[in-house]
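Form predicted alone, single chain, as structure tokens, below.
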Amino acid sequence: MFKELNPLLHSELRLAVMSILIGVEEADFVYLREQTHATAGNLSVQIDKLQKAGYISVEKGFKGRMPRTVCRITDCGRDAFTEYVDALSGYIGR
């Protein structure tokens, strides 16, 4: 039988986001948008999902005087989204 995947990965951009994180410390907001080709709003709201699931951690500060927002996976988010490879890679291994 199939796992279930996971509703909040599943979507295009959430997922992106998170298969950006995985192989990174830390990414800026910019960094985020210019992979995705996200628009900033969608890009917002993305985010502010995966961090109220404690996918992501965010962090917004000032870099001189430019706002900055810095995104990180957190332990629970890589569990979800090696969780949400191995149930996919069920589904394309049959």
Contents of the next structure:
There are 2 protein chains.
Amino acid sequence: MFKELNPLLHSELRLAVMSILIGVEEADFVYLREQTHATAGNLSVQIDKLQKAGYISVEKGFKGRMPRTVCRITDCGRDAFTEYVDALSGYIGR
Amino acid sequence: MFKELNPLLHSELRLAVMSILIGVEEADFVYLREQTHATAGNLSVQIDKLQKAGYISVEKGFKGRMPRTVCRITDCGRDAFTEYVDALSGYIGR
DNA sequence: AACATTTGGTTTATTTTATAAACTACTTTA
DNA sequence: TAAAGTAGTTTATAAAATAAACCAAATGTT
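Having seen the form predicted alone, please provide the structure of the form predicted in complex with another copy of the chain.
Below is the whole assembly, all chains and molecules, this chain first.
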């Protein structure tokens, strides 16, 4: 009945980030911050965790002369997200 | 897009408890512990939080001579759960 | 040119949460 | 009557979320 919920994904902000990334080719730091209404500090920390888990790739470059951090979901991240949603269904009855 | 997730419900164990209680008339401590595979300590704490939030009612009585704690979901709890599931849908795309 | 402000972040510190371990009180069994 | 089990609670610790402070470079203001 109750499968374990991946604790890395069972976090409001990280889940929101993954939810965005699963639907787009890529998204940069500023876009993610705006969409999630998170503070930069919090977002920075959570992006780091997702990257370390291998769920997203993070590419730090420049847009003109300003820094720009671009994130993409990985295949591994996509799998983890799918599994999480599946597990969650057992809790919320879908 | 991203509604806030009620932090009281966005917890694996509390969510499991609510998930059980929403489907039954009542459930006692032991049943909840068995179904969720939680430790008694953890379950005790989380039940307390749900009760303090008004999401469940907790009735401590006896079954024969052994103590027995019975939990029931409240209307308020049912509403909160429904709202949580609705908000969650925005994250997992249902 | 000099200074303040904004941008795009990171690092550090604090609060909150989850969880386990230890404990209490009572009951049943040998 | 001693040992073990049941049903929990309380306390301590580890992990997580979040905010606040900070940094470096860019841009706007006088």
